[in-house]
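In structure tokens, one chain follows: the form predicted on its own.
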Amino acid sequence: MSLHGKSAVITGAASGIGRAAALIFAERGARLVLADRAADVQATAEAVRAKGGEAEAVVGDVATRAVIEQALDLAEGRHGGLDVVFANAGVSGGLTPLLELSEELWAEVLRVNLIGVFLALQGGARRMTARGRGGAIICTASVAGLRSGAGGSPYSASKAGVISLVQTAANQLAGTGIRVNAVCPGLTETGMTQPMFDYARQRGSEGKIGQLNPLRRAAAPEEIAEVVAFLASDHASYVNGQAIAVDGGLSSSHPVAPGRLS
């Protein structure tokens, strides 16, 4: 699944899935622009360069048009075009009960998780359309966007919105050669979920993490990033408008008691 020579922008690349994707993309030959509001994105770029890859870092709020346009322009200017956008940046919004949620929290989660993805998708698609060589846009959604039980209300709604955006964009970009897909991670150990993993380890209940999926474990960021790399590659040339769950099988079943069907 070579990405040799492809120019890619990855948001949310300071840690977690975004960082893992940056390292995998670089190993397969992509030239990268990495963006995140956390300054640690510079460390990701340095890690890529230390392995012989090519990466530039942009520090800023990627849910603002100015920052995402800066990253996209940098990719075009340095690499002569844009082939891949991985719109990955997001926030969890916590697990505040429905009746206690504020409109300010809703607005911020939707701004980062949905409007930020829209800005990356729109900006990437404009450049790819103008270039006329197609491209791949991958967005990070979540199993929380498929059904209840995997996140708070604002987070789940924002990720359902990402899935809908991917589907509508894939169709509105018909004939351009631009493929738009979403990856829907299940429970994955990232900076966003780290407090939960740390708490389970402190309690000695680490073995219960991911117990609801058939693989009985959580994912590593690299396992999600491998699917993203596939979607970015020419091997996924006929995959378009899809929301692919990478969740150990969690979303394949209705809730059941182990060993019982009723």
Ligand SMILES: NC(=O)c1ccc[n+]([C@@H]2O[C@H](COP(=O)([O-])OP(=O)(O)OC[C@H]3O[C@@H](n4cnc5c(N)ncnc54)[C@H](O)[C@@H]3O)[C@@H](O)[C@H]2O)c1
Second form
Amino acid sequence: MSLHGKSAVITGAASGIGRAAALIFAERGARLVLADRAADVQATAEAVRAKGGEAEAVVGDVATRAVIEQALDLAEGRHGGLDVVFANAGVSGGLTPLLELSEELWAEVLRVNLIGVFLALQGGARRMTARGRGGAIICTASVAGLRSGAGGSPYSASKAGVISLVQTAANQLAGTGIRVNAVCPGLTETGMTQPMFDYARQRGSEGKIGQLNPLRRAAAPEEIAEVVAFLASDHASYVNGQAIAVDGGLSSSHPVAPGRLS
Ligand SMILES: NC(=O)c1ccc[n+]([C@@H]2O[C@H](COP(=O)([O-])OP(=O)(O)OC[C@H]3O[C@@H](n4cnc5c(N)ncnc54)[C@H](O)[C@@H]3O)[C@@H](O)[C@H]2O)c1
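Okay, that was the form predicted on its own. Show me the form predicted in complex with the named molecule next.
Shown next: the complete complex, the earlier chain at its head.
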């Protein structure tokens, strides 16, 4: 079990990618603290325990320092240290056109998606540094952070910020043995995107979802979580400071007319 005995905190674990990661981490032997502002995080912890795993839940806004510190302290206290942080909680901010966006929406998306990730990263790295045994920090960015076309402007900017944060953090933590990486998921069926999938199914156009990537489909949350579990494990011991696209190949190409080029 590649995460055997590791103490991990996962944010945004009530749903989607965070929930899938919780179940995969637990299956591989990690001991978990799961945080989310949705009370459903209790159900994820219960699902982990029902399978024989260890998980505690913290309900609250993880973009506030007190809540994320509570989760990190709980992991340290219960599990004798902290090995892995998966800073994953995020919001989409909707698709309001640029010219109509409010300052308040911008601030809230940056607060949750970027400052929230910073707080988890900093709190995790402080504890890992003090313990002196290294660790792995994984942050959820997005293909939206690589270029335009996958979300609103505050969302895309927040995710580009996460990629930059991962790069600076990996370098500023040089010599500590702490690895910091990001995953950049493409379109994944989760709570965040469920309305789009439901709408497409209602209209019978679900076959069109994900058609722009070479795998021609959207991802399941487990397909993202598998990469996160790898990055959290010692199998990824030389992977550091990277933003890894998990997008079916979407970001590997410029747009081309179908059938014209391969
Ligand atoms: N679904 C996609 O297509 C996709 C693509 C790229 C990146 N992402 C990113 O993946 C991450 C996980 O999202 P998901 O797709 O699983 O969606 P999701 O809505 O299913 O899960 C996100 C979880 O984060 C929680 N959350 C949001 N803000 C929070 C806060 N301030 N405090 C505590 N919890 C909070 C939500 O309650 C929810 O449970 C997000 O960062 C998202 O931006 C998703």
